[in-house]
Structures are given as structure tokens and as C-alpha cells.
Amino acid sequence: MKSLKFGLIGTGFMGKAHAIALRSVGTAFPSVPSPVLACLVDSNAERASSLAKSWGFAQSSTDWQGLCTDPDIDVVDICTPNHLHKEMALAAIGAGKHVYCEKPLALTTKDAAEIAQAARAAGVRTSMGFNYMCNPLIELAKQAIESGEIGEIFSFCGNYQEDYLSDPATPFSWRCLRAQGGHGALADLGTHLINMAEYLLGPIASVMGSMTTVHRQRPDPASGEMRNVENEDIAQALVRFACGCTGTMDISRIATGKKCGLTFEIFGSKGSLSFDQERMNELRVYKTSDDEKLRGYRTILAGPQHPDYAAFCPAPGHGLGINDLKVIEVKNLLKSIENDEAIFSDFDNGYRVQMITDAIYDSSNESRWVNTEAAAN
């Protein structure tokens, strides 16, 4: 497989965890050539000019069409606020790139399916932002649920808290907009549990939303005003899966203290999983079968005997960090295109989680619960 020549557009947060990825990935993974920094785009010229720079890109831009039809580019990588993913994967696409979004997809379930239709029929690789789930820990957990280690499964329960607008004063964004932030902290954080709680049991069937906006106004950064918030601030939902097993999800980006408070327990027939992101390297099992004097949850660190921990660590316990998992996303998004392979967080799995967020949406402005089945598939 050649080294694939890739444009990165966007270069806040997730623009820069790219960055860092892209030129990690050959190093922990020699079985896929190194990506090319070929292009970074951003809308301030001298800052685009400056961090490809020291980040390794060997050219920068303003202009993110002419990077989607640049006929030297293969892979084009969006890292831009959530209402632009759809304009620009589609150029994209229907340039004949492979893609990498960050989440979600898109603002609605018709655009999400539009472009996953669109890539689809291109023939192209996608690749969602959904880096939680690279998490060595995370495949460990799938195998015991698959396996029938932890037997029939009962309920889910399933949250992703964070606390980065619990202040009032904290100022407007584009996050606050419905039209540039979707539904708030269901699309900022939810879609990450949304995918987490599918890749690990399967299709949701239905949902039973609840959402709310506890600030419902705040400053205006330049003129101090204050500006009426638009989307939620609090999203809770009950599912049912369609493997018979029910959850809830509780999601919030007001939730004072929490950090990056994506957790789930799995309950089962015999046995239990339990997981927290902010405690990343662990995976806490409780047995049935243990002897009963010494039942109780045992706590498994993250070791090279877990898949991809080795290509960063040869030790056990030392751990991971947030950059790695993105390093993994990024080898699985080269081996899909080098297969001609789809992977589980493709634009599919992008459109159905955006399907899923709004039925959590319509469901609370509705009362009632909301079928996803219909697009298990």
C-alpha cells in the first residue's frame, strides 16, 4: 500500500489530535505506511501558514474546495464545527476522496444519509471520529459479551457527562445554536454513547427521550449581551436494543465536576461490566461463577495482551491516553482503505447515530417513544 497524501481541514482541538495522529500512526503501526501531511486548511491564512508548520504539513491553504478536488490529495480529513461536515464531505466524495469526519455526520438524519449514500455509491473509505471505542478495553468488553462470559445480557446503562458549561457565565458559542451545534450536548457528547452502547449490543430498536436547557442564556463573547441558548444542555433517554436487553442514557454538558464522564454498566446473566473513560486503562468484570466468599469486581488494566496495546507498550498497567486511541482510529480507517474494507465507525454507522439523536429529539418533543429499527441496517 502506498502512502496516502492527506489534506486536514480545521486546526482547534480535534484538528491538532489529528495532526498528532497522522504522524504517530506509522510508528506504533509499521504495517501501514505513514500518511503524507500533505495540506492544512484553515480560514486564518497565518495561522493555517503557522501550525502546518510545526505540525508537519508541507503546505497550508484557505481554500478547502480546491483541497477536495486537488487531484494529489486521496484522503481528506474534517475537523471543522458540526454544521460545515456535510457541504465539505461531500465535495469530497464526489471528488473521489476517502474521508475522515469528526462527529457527528451532520445536523440531521436526512443529511447524514445523503452523504452515506453518497459515499457509498463513490466507492470511497469513511471514517468517523468516534475514538472512544478504539480503546483496547472497549474490544476486550465486546469479546466477553459476544462470548456469552458475561451471559444473557439484561440492561445497559450508559452515561457521557461533562462539565465544560455548567458556569452561566461561561460565554456563547457556536455550540448554543441549533444550527451550527445540532442538539447540544446530545450531539456534542451523546453521539459518542450512542455509538459506544451499539458497538458493543447491537442495534437500538426504539428510544424515549427527555431533553432540557438549564442556561438559557449566556454572554455574548464581544458585546457582553446576553444571547438566548438554543439547543439543550441535558439530553436522557430509556432504549430498548433489538438483542431484547433495555438501557438508559444520561447526558449532560453541565454536569459540575464531571470531565469526561463517558461510563457504562453492562449487567448480564452471569456477570457484569463496568467502565469509565476518565479511568481509561481499566475495566472492572464481576463473575457469577467466582467462589462465593470471594465474588466481587475485579479490576483488569489495560496490558499488550489487549489488541493494539502492544504497538504503544510493551508493559502492562502503564496505560494509554486519548491521543493513542485517535492513532488506532487512524490505522483502522488505513486498513479499511487498504482492504477496501468498511469499518464499524464508517459514515453508516455516522448516519445512525444521527438517526438515533433525533428520535431522542423528536421523542421528548413528542412524548412518545420512538422506533430506530427501521434503519438497523
Second form
4 protein chains.
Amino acid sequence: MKSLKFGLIGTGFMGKAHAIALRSVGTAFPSVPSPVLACLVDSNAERASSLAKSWGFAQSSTDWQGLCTDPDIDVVDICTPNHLHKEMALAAIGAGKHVYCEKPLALTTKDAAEIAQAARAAGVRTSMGFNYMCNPLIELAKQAIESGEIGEIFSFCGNYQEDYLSDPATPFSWRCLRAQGGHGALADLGTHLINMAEYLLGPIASVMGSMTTVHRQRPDPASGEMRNVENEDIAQALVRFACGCTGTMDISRIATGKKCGLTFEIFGSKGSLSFDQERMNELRVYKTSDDEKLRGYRTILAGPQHPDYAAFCPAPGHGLGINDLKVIEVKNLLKSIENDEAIFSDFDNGYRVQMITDAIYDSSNESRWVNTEAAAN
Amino acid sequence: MKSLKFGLIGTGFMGKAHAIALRSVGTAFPSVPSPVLACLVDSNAERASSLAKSWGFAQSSTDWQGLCTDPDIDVVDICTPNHLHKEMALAAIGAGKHVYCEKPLALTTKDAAEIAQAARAAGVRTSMGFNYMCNPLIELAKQAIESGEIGEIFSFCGNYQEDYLSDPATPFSWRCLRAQGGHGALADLGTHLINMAEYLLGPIASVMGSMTTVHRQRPDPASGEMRNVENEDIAQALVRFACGCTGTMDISRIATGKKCGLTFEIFGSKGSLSFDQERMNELRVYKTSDDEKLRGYRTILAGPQHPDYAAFCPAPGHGLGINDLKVIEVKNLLKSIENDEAIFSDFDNGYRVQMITDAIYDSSNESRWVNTEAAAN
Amino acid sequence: MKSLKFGLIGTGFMGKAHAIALRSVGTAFPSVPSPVLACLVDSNAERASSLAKSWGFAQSSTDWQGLCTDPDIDVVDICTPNHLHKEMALAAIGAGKHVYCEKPLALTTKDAAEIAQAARAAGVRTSMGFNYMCNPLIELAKQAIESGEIGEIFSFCGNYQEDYLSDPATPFSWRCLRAQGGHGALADLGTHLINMAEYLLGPIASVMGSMTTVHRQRPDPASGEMRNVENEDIAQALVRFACGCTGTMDISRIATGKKCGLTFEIFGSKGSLSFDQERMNELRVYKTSDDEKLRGYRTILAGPQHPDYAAFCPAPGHGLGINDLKVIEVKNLLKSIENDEAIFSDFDNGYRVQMITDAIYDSSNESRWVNTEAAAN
Amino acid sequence: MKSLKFGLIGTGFMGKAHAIALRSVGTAFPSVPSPVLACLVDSNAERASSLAKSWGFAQSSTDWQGLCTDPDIDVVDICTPNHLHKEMALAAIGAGKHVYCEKPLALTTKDAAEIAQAARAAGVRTSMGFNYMCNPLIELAKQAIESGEIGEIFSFCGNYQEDYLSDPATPFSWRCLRAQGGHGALADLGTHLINMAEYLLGPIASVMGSMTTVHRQRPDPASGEMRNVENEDIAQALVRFACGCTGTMDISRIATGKKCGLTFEIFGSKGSLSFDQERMNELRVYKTSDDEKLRGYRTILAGPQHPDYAAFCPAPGHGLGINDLKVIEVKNLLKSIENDEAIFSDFDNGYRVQMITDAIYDSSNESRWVNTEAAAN
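Alongside the form predicted alone that was just displayed, please also present the structure of the form predicted together with another copy of the chain.
Full complex below, order starting with the chain above.
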């Protein structure tokens, strides 16, 4: 297997990020199969054609169904609005394609379960766009937890706070509609946090959520009239992990001042970990085994001694960026296909994330703790 | 009114902090009535006598009841273990003394209500030992909220994390006994956080708590045998304020690496605030009115332009310490007595804090949201 | 002009960084001419061929002279050890090629002058590999200075500290030889700092340097014997800018703990700026015009409101990386060629940097202030 | 020796800080001799009398000469403007008093030498007001250096930056007059930095200075007319320590945004140290012996495991303040008198600091390196 032909659907924020990653991955990781930028799909033919040229795709199209069944395509890459994921993913899986999909996998747990099951049945490889967990320092955090370096885990405080809808004058978009975006802050931001939490600490067993829509109406850019916002600005939750660790989560799209505030603190019996995506090249680690006088949080700068960093730069502390995380994500997918082995985060993880967001939603509506396994059915 | 005679009961951590503050307040704040260090009380006569000399008290005693009724005493200052507060406070109030009491006010809401009501009925002035909120930068934060500078408040994330019981080998103490310490992390740490939250944002209306005891036994220093810990290591909560703001709280005495992690983030429509007691001379403020290109969190260093700072130092950024906050707390009490006006935090605030910790406890036990007013009865 | 054919010489740290940038620039900046990865040159034919495939070059070669005169090549990109820059640059210029060269431009001021003059005479476009100044936040800093936002500039404190040779056991390399590396820390690190300083504040007029070689011998990896280090580990300097601003510089390759410590603080009459490459997505800005109570350093996160950032990501605070700076550097070169206009940093800037490093060297040797213009002749 | 009677001359910033410290030291450090606040001296009788009452002095006076010869006084504490230090110190020493003096010791090296020699000859104990070095974390830094924990020391970057004269409209004061203030930024700020450097790394052997007066005139508050500033706003220097370490210093009273920017970085073969007085409760330490994957600067919070901290608070991370450093300074003096042993920083240290500031001044004037021992004669 020397190369894999990618068809990319969608040309927004994530479409471009995927295109950059697909083009760069071979230079950074020469030993994985090369992605071939075969076809770019957008509902607007002119936009598809123009961006295909800019981004280096061999062809463009407006026909995503055609792409999914095109025998020349190995991987279908879905970067469209949330409500389109299901139909596209099922079509691609149905045609035996490997599928790469932005989060969230679907709008409901039921849909997510259906997609994940279809992928398993078809034996195709899948990947979700949970780029933040591809950070070398997150891998380091996972190693520190798994090796027992910070001991038994007591508690977790995780937030994902941004402010892109903090201003009530920011116009209405599909993200505010339940039928197109599904959940609000939970879908956009919470999915990343929940997946990160499960990656690091294992399954979340139960949740107690509280969701709030602060800006209940926003101006519709088309009509200029005020339109009802259908999903939450803020989702807060208490969580309990299967491992016994307990936690809090604050997920907000109106956290004024926060630009990419995906943060966590993990406290264990022998140490602790602290991370903030706004300083994505730093992991803070505390170890009780350090001599007491000189004990304190260590600020570890990402470097070639950490997983995947050396592919980008041989010198430590020089700084990776968000697009580099996407390159690692693509590399992981390429290796998954090459080795025919599942990875974290595949569609099964995407399903779990959807199930937990739905559990938080149900819990908030019903003012009670919800067991996540129960929520899945 | 030129001076006020203080009788201090208790010679532990807080006893010493109060003694330092009583001695220093006159130099920092020459215009308030001078406290006279009249009598130091400890159950051990030798310790009382020796420390009275060191700390500058005119007399010492082992008889706290006698102190409470001594006509020469104006203010009774209670720095004893939690379960002794009630009897001492009621005795002092009964004798018409002003009372200064360390947190928590009592072990139960009912007891706290009784004490607060007795103080109101007697017309005496009271103060709780919530020193952290005496920070000039907390006063600045309050001004920023009240003036509308950061707009309508959306959400609150507040934590108080320390690690003094993180190690399971740390011996059992009265703090681990429900009958002597009352709650665990909630009483020691949560009380500060809850009072701070109400000071800044007004009443907490309802709570949803989750409490965990991780280290269920600790070695008894006397017997060397393992003894059951009766209260929580971790208390986590979702909270809703009467003003509409929602929040999360993580309160832990086993947060490895945290030494005085009293932190909050407050998000509003026009800006936000961020504070960490471990960097107590900094308040971070974000303002949406700043020019977009140069907008970012401002790190404000405490200085003489902020309330009370100039009493300690005319130069900005030189750094106040925890004992200076105690001096401000004492100054506030002295002014409260001089002007016969209630202050935040008096026993009514102490009562509310107790009520809310009990509501978190009930909520955790019953897995349901608890309204704080209901909990009070 | 639709595309430009690049021939890249050198396959080390910088060779790979250039390759990644050349491949990515079209996706990030679709409107500039596309670079074509035409030929990769390395003295080892096998390495050249293998990496050419991995990195996406159409051809490979061991013949850099042939590349320089190849009519199919538009731009010669030099990523070889320092002492080879001169011959290669002159050959490429002689053949009328545009030239992109890693720093330092040459080993001596005389050589650098010769190269810069040749490029001017030939009318070709040139660019130096000073990637750090391509950071959107450095452009923001420059705008803040030029617009007068921080007023008249008083002083500059700039450092570039790394620790790659901190350990005396780190083997000898060509970087330690005067004939191959030229200066030591000054050439590797100081060049970046000096160029950054001149970009932000204009010409440096005079310098007073002090250079130190701490580890005077290192083990030769070939022979295993100790070999004399011929250039400095640390270069410190006082500097005076033509604008009147004065400054200090600390440049070290043995600053234990520093990984990419390119930092500066610039103090002006109306504000100040502070930057640290290890937190390359943050610029700290202080403005005296802020209300006194809420005045403090603002931590500005890079976002699409800043130059070039939006080419990589539409969302603020998501984080660019070092390789993204290289992409901007390539974009600047491509635009320079397209518009036939000089850019900062071209070979004239490369010449000035070399002149100033030599002035620091002379100054250190002669224990006197050296005027940089005098040093140039 | 149970108590020592203090006479304090001067009631400005430092006078008040000393008064607070004298009153608090007994509570924090009960085992050292108690200072008795015997007499407060100010040239204004009313001010002296009023502040004596506020601050707790038994008496007040306008006669500093009388104080110096008063047989009831044990220690003369000098907090007056710089040019008065010499006469007062010599008078006190002449009367056999111990002397506590704010920095700088004198206006010239010659005067400082005379005072230090007189104190030695008289056998009295002395202390300078270099409070910043009394920080528990500075003591920890010194221990880390002396124990070899960070290895052989390579380099030092030390700054002391404030902005109290950054605004050209700030009025003229005695600090701007050579005859009253002596040096400018060097006297106010540089003295602290130089003393700290020598405390940590031993003698400074030679210096190369560059001094600048940016705001050459300031409005006289009396006349309203512009008046010439006679000393420097900025002093920058290269320094070489006797131990072989080299360094840079930036000392500025016009560093806009800096409030107490006394910072240093010390790089050694096995680690490094970093400190910033604006975060005075943190010391950053890097150790090459840490496992490579988890190596990074440790942020150490001051706590009871560090020298002197426990005297103020038994709990770590709760934060000391600038006035607590003054208490430690007073404690050190009291112990010095009790044990009849010299301390760092006594008048010999004050002399060295004066000598080095004068060497920087001469060096700047003469554009040459100046050996500090030579400068002393």
C-alpha cells in the first residue's frame, strides 16, 4: 500500500484544515502511505473547482454521492455541517470506503450507534476529527497516567470554553438549530472535552448536567429578524468515571475572553497534570516524589523526546500549531488503514461521545444523574 | 472610641494569624480604633502564658467562659476547632460582646442560624474569618461587576483545591470527624469559596452536589491504628445564582500539587475576570471594549490605586501577603464596631455559607438539586 | 506568473522545514504563485533520492552547481552549513536565480556585503530564513511601534537563549569551528535576535560586546578525542539604536532549560511590549492609556485579526507553530518575486546582521564600543 | 538580652515599612530579642508626634542628633533621603549604636567606605534595607547554588525595572538631584539588584556600563518651572563575576508597565533558576537530572519547608508580602546583634554595592570596562 486516494466533502474551516494536513503529512511522516488529493466536493461547483486548484486536488465535484461510490476513492473525508454526517458516512461505508469524519459523528446517539455499527460490519477504518488529543503532550499525559507516574487518579476538572457566540449580536447560524447542529456548545466543544477525558481516564459512567441558553434569540443574517436559538450556550456537568475518579466540566460558547480554552487538571495520588490548549506546547506536571524543597509544577515544553514531535522539528520548544495536530490525526488514520487496526478516536469513540452528550442533555432536562450506558439504548 | 480590648481564644494557625493582625493593624490603618491585646486563652496554661508574652497579650488564661463575661473585654475572638464555635459565640454574644469567629460559623445550618440570630438580637457586631475576600483585588473584582464593567454575568467557575490530605499516610485529626470538624473539604475550603461567590455575585439559589471520600481511613496518631474518616475529601457542585448565573465548583483537600488553589473565573457579556489565590497579587480582566487587535486578558498587579493596598505600601506591584489580608479583615471589623454597621462577612454571611454547604451535602446524599432557602429551614 | 520552480540544497533541520513550507504554502495562501518542488540536492545521492520522494520533489541531484545554472529552476533555496552559503548564493545569483538562504548569510561581513551587492546588481529577489519575525504577533508588535501606540521607545531587552550545547559532553560539530560555522551562539541565535531588533526598532548604531567560551573542548564524534571549540557559547552586548533607544542582549547556546528563548521587552513612553518565542502565540502589551485601576499587561492571543493568521485558521487562539512561520516566510518570498519588490528580511538585512555580529565580536576582542557602520567597511 | 530600643528617623515609605516590621517581628519570631519602639524622629514635630502615636512609638522628636546619643537607644534606624545617611550613620556609630540603614548606604564609594570602616572599628552591628534578598525563595536559590544543585554557574541575567518616572510629567524630586539622591535608577533599584547578585554569586569583578537620561527635565512642583534631571533613568551593564560567570543588567526607572520588576535568571551546568519579584512567592528551577520526558522548569511556591516562611504561616502557597520580607530583615538584624555576628547585608555589603554602582557610572562615562576593586580606591 503506497498511497490512498482521498475525496474531501466540505470546504469550510475544517475542509481547509484537512486539505493542509493531507498535503503536509507525507513530508512530516514519510513512512506512512501517501494521501492523494483526488477530489474536492462542494455544493457550489465554482467554489469546488477554484479551491481544488488552490488546495492541490486533482478534481472537483458537486456530487458527494458519486464520490462515495467512486471506485477510485479509498477514503471519504467528511467536513460538512453536523446534520449531513450520517447520510454521507453511511453512503461511504456502504461503498466500502474508509471514512474520516469531523465531530460530532451524528446528531443523536441512535444515529451514531448506527454509523459505528455499520463501519464495524463493513470492516472499514474510521477516524474522528478530535485533533486536540493528537498533541504530543496529550500522549505524554496519557503515558504518565498509564505508567502510574501520577498514581491513582482522584479527580478531573475539565473545561472547554470559547467566546465565539458571546456577543448576542453575532448572527444566527445552522449551529443554533437543533435539526442541523444538534447540541450547541456540547456538540462543538464538549465533544472534544469528553473524548479527551475518556482517552485519558477511560469510560465516563454517569453524568449530571445543567444546560443554559443565555442568548435566546439571534439576528438571522438573511431576514434580519430575530430567530430562536434552539440549543445551549453553556453545558455544565458533574461526571463520574468507571475508574472511580469524579469530575466537573464547564463547556461554554459564551465564555468571553476564551479563544480555545480546552483545559484540564487531573489529580492523582502521586502527582497531577494540567493542560491548556491556549498554551498547547506546555504540559504542567507535579510529582510528589520530587524533593520537598524543590517540588512544584513542572512546565514541560513539547520536544522531540515526545511522541510525533520530531516529525515536525528536531529542536525542542520551537512550537507546534493546531494544523500540525491535524497532520498527526491524518497520520494516525493512514497507519490505521495500513495496519488494519482501530485507533482512538474512531467511530466507536465518536459514538461514545455522542452518547455522553445526550446523557448530559437528558440529565439536564430531567434534573437527575444519568448512567451513560443506559443513555445509549 | 479609641481602643477595643480583644480576648483571643485559640493558639493554632489562625490564633497566630489573628495575633499578628491585631498587632499590625494600627500601623497600617492608624485611623481605626486600636485593638488592645488584652487576653490570650488556651486550654493549656503554660502555652497560653508563654504565647501571650511572645505575641504581646497583657494577660493569659485557660478560662474562656470567664473571658466571655469579663467586663474589660470588648471583642471575643474565636480561633478554636470548629465544634467549639457555637458555645463560645453564644456565650460572648450573651455577654454583649462583639464577636470575631473563624470559619465555619458552626457545624450545622440550625446552629449557625441560632448564632446569627442571637447576634442580631443582641445588636453586637460580628465578623467571620474569610480573609481571602479582603484582598484589594477581590474588592476591585466586585467593583468591576457592580459597575457593569464586565456586563451581565453568564457563568462562574470556582475551585478551592489544596493537597494537605492528599497523602493517605497523613494522620487522622479532628478535621476528619463529623462531630468536631463537620464537613470535610467543604468546611475547610468550600466555605471560603462559597462566601467569595456570594460576595461577588449575590445569593446562590440552588445546588447539585457530589461528595467523595477517597481516603476512607487514616492512621490515628495516638493509637497508630487506622480510623474511619467521616467526611469528604472532595466536594463538587453545580450551582445556580439568584441573578441567573450558573456555575461549577470543585473543592478538594486532596488536589495534589495545589497549595492554596482558590480560583475563579467569571464570564460576562462585556468581559471576564480570573483570579488565583496562589498569585494573589494579580487579577486578570478581559474587556470586549478594547480594540480587537490588542484585546487580551490584562494582568493587573495590586497597587495603591486599589482599595486598602496603600495602607501597606505606596508602591504598586510590591506584593501583599496572606497576613496583610487578615489585617484588612481586622480593620473591617474595627470599623464595623466603630460605625455600628454590618459588614460582609458577618455572622449572617457565615450562616448563609453554612446553609449552602449543608445544601450541597444533602444534594449529594439525595442525588437531587436542593434549593438553598429550603435547606435553611 | 503562476508557479515558481524551486531547487532546494540541503536536507537537514532547515531543509525539511523548507520542504514542508513549500508544500503547504499554496493551501494557506492560494493567491500567491505556487512553488513547484523541482529538485532536491544533497551530496549523498541515495539520501537525495529517497527524501525527494518523501518530500514530493520531482527530481533529486548531487550537483548543486548544475542546479544553480539549470534553466528550469527559478529559485535556489540554500539550507546547507554556514560556510557553503557564499559560494552557492553567488553561483545562483550569477545565473540570475532568485535566492532563499538560511541564516547567517555568510561567515564574514565582507562576504555578506559581496553577496548582497551581487544580488542587488543582478536584480534578483532574495530572502533570509529569519522565520521568527514572520509571526503575526511580531507584525502586530511592529504596527504598535510604528503607529506610535506605545510612544517613543526608551529601551530594549532582547535575549536568545537555548541549551543545545549546555552539556559539555555534547559532541563537537561543524558549528564549533570558526571556518565552518563562523561565530557560535551569535551565528546560530544572535542573528535572529539582531534581525528582529532591527525589524522592530531600526538600525543598531553601536555595540559593546562580551563573548565567552565556557566549554573550551568537546569530544570529536569521529576520533573520540577532545577537540578545541573555536567560537563562543555566550555573547552578551550593550546596544544603541540609531533612534536613541538603548538595549541589552544575552545570547547563549548553554542557557540550561531554555529551548527557544527568543525574548524581548520594549519599553516606550506610552506602553510596552513583551514577547517570548516559547509562547509564540502570545504578545504582551501594556498601555498607559488604560484606566489606572484596570491597567496591566494584556496577553494577546494570535487570531485572524492579526496579519497572516487567517490563512491557517479562522478561529482565534488555536495556535500557530514554527512550521507555519516558515510558510509565511515562503509566502513573503513568493510575493516579493511576483511583485519584484524587496522584503524584510532580504540579503541586505542579512548583510546588516552579519555586520553587527562582527561588530560585537570585534568589540568583545577589543573591549570597546564599535560603531556598526564603521565595522561594515 | 530581652529587648532592644529602636529610634527611627524618617517617616516616608520606608519609615512606615520599618515601623510595621518592628511591631510585627515579635509575633512572627518570638525567640529573637523584642524591639521596643522607643522614639520616632521627623523634622516636622507635629508629624513626628502624630505618627508616633499611630505607629506605636513611645516618644517622638525632631532631634536626630539627640536620638543618636540618647543612652536609652540601642539601635538607630535611618529611613531618610539618601544624602542624609552618612552624617546620621556616623553619628550613631560614634555613639556606639547599632545601625540599620536604608539603601544606598551613601552617595559615593568614599563615603560608604568611611561609614563601613567606622562601624567595623566601633564593633557595632549594622544592616542595610535590602529586603528583597530576605525572601525565603532567595534563600532557597542561594542554597541551590551553594549545594551545587545547579552545577557550575555560566551566566546571569538580572534586571530591576520599574516605571515610577516613566511619565515625563512626573514632578522633579530630590531623587533627581545628584547631591541628594546620588545616582538615579542605579541608587534606587540597581543597589538591590547588585546586592542580590553578589549574595547569590559572589563578588562582581568588573563592569561595563551604559547610562541614559531620557527625560532630561521635569517640572518642579514648587516653581512649576522645568528643572534639569541630574542622574540616569536607565543604567545597563555587562558584568563579570569573580567566579567566572558573566552577566547583563538592565536597571530602569522608566520601564513602562513594570511595577517591581526585580528579576534574574541564573544558568548553570546542571540547572537554572528564575525569579521575578512581581511573583515573589514563586521560584522557577530547572534540573537536568529530571527524566528527559518530564523535564521542565518547576514553579516552586514558597512554603514552610523554606527558610523563615513558617514564622508567618504554617500552610504552603498562602503568600508572603513585601512587608513580611521587612520583618525577616529586622529579625536578621536582631539576631545579628544578639549573637554579635555580621550578616549579609551589612554595611560592608552596602559599601560594595556603592562601589559597584560607582564603577558602572565611571565605566559609562569613560566607555571602558572598570575593575570594581580599582573603583573602590
